[in-house]
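As structure tokens, one chain now follows by itself in the form predicted on its own.
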Amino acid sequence: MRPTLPPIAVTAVDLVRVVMPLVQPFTTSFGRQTERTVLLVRVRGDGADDTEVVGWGECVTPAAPVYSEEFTDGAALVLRDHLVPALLRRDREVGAEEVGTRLRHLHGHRMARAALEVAVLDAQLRAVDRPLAEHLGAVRDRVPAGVSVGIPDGGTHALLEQGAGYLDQGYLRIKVKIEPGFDVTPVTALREAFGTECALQVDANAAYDAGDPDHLAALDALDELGLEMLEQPFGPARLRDHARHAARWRTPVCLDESIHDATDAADAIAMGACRIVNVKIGRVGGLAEAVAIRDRCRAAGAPVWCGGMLETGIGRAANVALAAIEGFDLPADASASDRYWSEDLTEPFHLLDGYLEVPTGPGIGREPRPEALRDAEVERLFG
């Protein structure tokens, strides 16, 4: 059981929008990104000794509602007009657990809720000088790092070059984004180039139709390549399709977009729709629900791992702390900062022998560097 933390007296909540150019385009079946508009939540408050503390959270919404129904402008609006006022309406003495209880009457918007929960928890932990990883019960001081490779402009040749570069850097697992027309040929080329010792998985981001024979033929061919897992081949609501085909594939099916809470995870595993669950803090509404999903999956004998959403160092710090707890034994989508950013908002994360070190500072262990925040900030939305 995690230790109880004293609440903080919230004095202000700020929403800060920043724009971060990616070091190279990142393309999935959802589309192409050359930059990320990041919504940061900053909570200011007074701890038990009236010392001011500041906590940070990162809202991982994309700019458009392509991954799910959530998007950055919508998240900013719901935080400003609904979530923050509801959290503070009765009492400004707040702990992270209140983000769940006080907002229970409001539906959806898990990514916005998660950013607010993490920011409050970060402030609470800073007030008592305790690291997030310690609070969550971390069992390791570094986490195995995987890398997510988008669909490159140069096709298979470019994918092979990128894969070789990431393996040379020391990444322990390569995840390839796929879509119909970019799947069997490039992934087969990777397997042939790097052999079976390369931990290789694919992520379809729900791009395949279980009723399309050509789509199924491609997925069947991928099943012959000795992959670590096949992530989210069909749409989020298509659990029966996942279950039907997972039963005949050797490759474990992992679900991402289909899983929003611990009940979703338990139901999907029970019906055979997946054998592995990708846990994303934003997608499931915060750290408390992420840990609950871990608990349900462990009880069912299903591995979990921590996915990523192109986070800056703020979101990445929370991910790495989560990935350090018991049960998160597969490589996370927790790449080094230079995988995405020429300059991160925070002190960067570095890859060391295939691992990222877990932050040991108070709270999430990272905060924006003032000059980086100043250069990237485009708008103060609230507070």
The other form holds:
Amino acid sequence: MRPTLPPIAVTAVDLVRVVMPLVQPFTTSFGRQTERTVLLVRVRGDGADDTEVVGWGECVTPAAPVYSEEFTDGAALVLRDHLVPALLRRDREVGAEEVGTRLRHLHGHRMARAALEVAVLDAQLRAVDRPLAEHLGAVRDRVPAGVSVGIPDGGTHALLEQGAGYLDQGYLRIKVKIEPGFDVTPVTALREAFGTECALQVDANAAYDAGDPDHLAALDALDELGLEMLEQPFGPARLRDHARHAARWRTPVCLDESIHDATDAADAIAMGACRIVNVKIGRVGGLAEAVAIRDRCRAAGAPVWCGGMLETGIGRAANVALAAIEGFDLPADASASDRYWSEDLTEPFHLLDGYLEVPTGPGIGREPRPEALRDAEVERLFG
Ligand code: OSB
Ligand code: MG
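Beyond the form predicted on its own, can we have the form predicted in complex with ligand OSB?
Next comes the full complex, this chain leading.
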């Protein structure tokens, strides 16, 4: 990342909430979602020559603390009462690095921080008319797209139907959400239906207990299926469980929930808890940390890939820019807009031969369509 962007003089920070219905329910081992309450951070400021710029960031928190401790109402509160005041207390001239340094004394709330970091960076980049991907050092103009398939209401049969649909559309790999009771049978069926024409991986979202012999038997059976990876079988803090079983499995373990920063990633790889790391801008507190994780993983020889949190076009634009940098060679959980929304908040992302195009406009290269914001709830945090 090039650190030379001029700061912006922030004139206002707003939280914008938009409720977005998903095109179909998304069920994981931690619950069933039918809509997302999208929390956007909007930063307004003056660039170097006093032109007004607006920057956007999407806070990827779920409504409830089911994926990690973070949840949307908590993120809104911590942004309002702590993060934004600490960022602007002494000086309203800021750059994205300040979101790291001025907030160093505050713990956690990485998704909230990340939204603020991306919004500030988006504004800075728009002020100098530079795309985020270029700023990050992108090495490709399109990124390979995977699709994350939730646990379907209709069981294995529905999973096969959905899988076939996504393969027809051209997705380059399928990730299936699993939980105890929905694992070996559906994933085996998918393997048998589509053979090895399709890269297949699974994500347990921490649903398995390494002390339960039935859980371990299911994971051992999945290990026979030649999957690309097994994502986060055990709890976020259960690194020793991951290491113990990863050593027996052929399938590489990928960690998602366990990895909060570059040190977590290096430690997890060093102890054998994973061989692959899922990088999410929100989960790790922003783009700077996401790039630092890439650096540490590369030094350790571990592949990384860009995960998703059912983002709208705002969050996806940042994800796709990140997925375009060196080291992000595996397909991202970045699907086309129509996989999530009947109408995205922004100009949509389309699947082209299994890829999403990296935005080329200034900043993240996407902004909410004004009509999409019409019914939004807006709260002023600063200015
Ligand atoms: O574990 O990767 C996950 C969505 C919400 C919370 C956690 C996860 C996910 C996904 C969605 O898998 C991926 C996407 O945005 O397409
Ligand atoms: Mg995951």
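Residue numbers count along the first chain shown, from 1. For clarity, a rigid core is taken as the largest C-alpha set superposing within 1.5 Å between two forms. The structure displayed is predicted, hence computed values, not measured ones.
> Hey, does Asp375 budge by 2 Å or more at the Cα between these two forms once the core is superposed?
Replying inline: Where the cores coincide, Asp375 still shows a C-alpha shift between these two forms that is 2 Å or more.
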